[in-house]
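In structure tokens, the next block holds one chain alone, the form predicted in complex with the partner chain.
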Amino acid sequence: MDSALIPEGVKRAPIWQFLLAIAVVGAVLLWGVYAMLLCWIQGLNVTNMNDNYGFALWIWADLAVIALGGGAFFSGFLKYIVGKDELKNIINYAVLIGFICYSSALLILGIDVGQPLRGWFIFWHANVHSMLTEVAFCLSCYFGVLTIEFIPLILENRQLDRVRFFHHLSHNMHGIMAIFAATGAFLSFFHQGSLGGVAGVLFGRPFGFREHVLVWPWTFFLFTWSAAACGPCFTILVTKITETIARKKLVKDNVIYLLAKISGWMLLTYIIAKTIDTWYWATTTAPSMGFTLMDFYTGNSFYGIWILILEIVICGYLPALILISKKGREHPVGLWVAVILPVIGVSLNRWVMVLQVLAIPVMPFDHWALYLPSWQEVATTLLPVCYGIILVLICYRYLPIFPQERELNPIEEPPAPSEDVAGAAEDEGEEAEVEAPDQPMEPAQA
């Protein structure tokens, strides 16, 4: 039915499977939309946030998706600035994932603020001393960059590419993509950092506060660093998940291994820096404010020292060591473990830097405050996840995201009129799967 839109030379699932997948994910998305409308119409009283927890699940989700979306800027930086040309085979997907992450972050912010219609005040009445101002400006601008990077991919759709103007536009944008990517890397450095600065500048909150270098706290650099380290892990993870669901190889191993190796070294250096930061904070910064390390990890039923062990050792050193070793990253299970752990680690780091900061009593006569999100908060957090899945499904089906897909999955059929190739492939997909498991397979859903 939609074969004319599907890229040439690749197989896609039957349209009913595709629509069914969209419908299932779309149902959850609609639940999220309903919760979002409740938040806007009834106000934030439908959440479980309170005056102790001004920041909660949403701000964590924001910080986490931005860190995970860091794969886009860092792969762009590696490809266009450093010159790792092999990464061109994964950059499209990295850009798409980045686009989803950043648009999600902006959407969540739109729900999170008490007066969304005044959102533009942050730009017009900007306080240049606020980390959040820097975040808002750089995040919006970088979302613009991601859109610019995403446009040529959309224009490469088989039908759109026939429009001469779009064809030329796409080609021209590719021509100067290095300039856009460099601007994106510049903006990303600042907004990833500023997100770290959000907690790092809070000198009234000893758990978040860090010593400064120039105007930036240490967390500024650690956040940029961790996003550059863990973002590509997320890109690899989503690529591997896509390959598993599609039941075919989409990116050659050497590309994945290269990105994994770079990620591994970034992660190792990051986690060493994070260890030094934690040690200095625990032995110097916090005691100067009257706190010992264990004050932050005792006296409540959730936040314990296990967090530091999980974040630094299990989700930091362990995957870093796997990724930097050739044997480790080229081992099928090793690679999966080594990309999942940093994703958990960076998400955990963002959680503690948002929620634990607020949970800890600062006044000696104050108490710990714990929080569980309301269903409206959970639904609105799942909303962008569903939107992301749907966008991936659509883009995978209609856009040539993976340049190596055709080479990796040749269709061994007599040449047919180009219009019918995709349709014919769909019809014969199941047979091919049964008879020749090593051959290109029918995606379960795509």
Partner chain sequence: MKEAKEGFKKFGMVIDLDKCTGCGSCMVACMAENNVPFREDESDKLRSITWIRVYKLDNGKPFPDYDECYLPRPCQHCEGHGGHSPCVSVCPATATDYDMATGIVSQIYTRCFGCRYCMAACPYHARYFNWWDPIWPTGMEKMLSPNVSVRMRGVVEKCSFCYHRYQRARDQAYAEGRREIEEDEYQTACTQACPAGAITFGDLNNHNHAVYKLKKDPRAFRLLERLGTNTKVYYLSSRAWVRQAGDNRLADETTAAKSGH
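Show the other one: the form predicted on its own, since we just had the form predicted in complex with the partner chain.
Single chain only below; no partners, no other molecules.
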């Protein structure tokens, strides 16, 4: 049954190894499910969130996975709208990663709400003056778009594709996928931006507050820009990790290098804009509110100036310069470094825009508010990670995610005997029959 579901022409690990991996990751997932049930049954008092940290580890993880899932909408935009046809060989995996990231984000929000059965209140009793309402609408709609993009991949399973209806449905959905790619890019632009806008409009939180372009703070555009720049790096990183574990080539280098090059230029332009934003905020915005730059980075070593240098220089300019360089992105070690650092950088950016914003004292009698998550928060944050790993394992085993896999990893058939060898064997057999005399058998032999 297992072998009948595996795509034709590819090799997969033995079933016992697959089930063992599922069991190991599933044990951690069950730990997270237990913690999630505690949060729902006993309430959010099992967490370490408080009046200072109403947004804590969960919301950081939520914003981080949404940014990393940006590779789905940007890759779809490049493939279907811009016309980068080479990306068709990695778009399936980008959609899968995006589906995992956005479903994980919704799961995290379902835990954070505390009463998920009332989640429909967001839509029925919408607060039209809140950016979070727009985030909820666009996030849910884009998850629906990703689901629609993911369905044709499921229908291409070896057995499902034999059903005539599923075969034609998958083919027709692929034909109109450009519409959904354009819709996804539109929805992602707004919900990515509004997540940044939430911090940018907090006038009482000088670390996050930014000047506005009409009604949108600069962080609105920076969040969308960073997701489009770093999301493809995460797609490349997960692809390389999958190749390393599978011990085979799954995507041709020219596809990886093209996506890396585009991501590099996006990252470079983003980090320049981020530098300008930081400089203006440090020299104009913060002083107008009675703060200097070092007021936000002294008094607590955990949020020292090192965090700004790490985000902008080490995780920004360094990988950007590697990726835009042909020699840099085509170097095996250089490519690994250049895709890992932006993933760390965008996650660090979401961390400071969620947690450092809340940690910094804004009143003379305030003090630095430090926060350490409870084990329930850690377990429920690992829950979507384990869910994502399990879904990748299942999809890689049973779905044709990588169109170039068969070409890059041909299965060697046992060589058939050549005509000369076969003919010689037949001749030897005939000679043996001719040379063997017909002698009467001895009684004992009889």
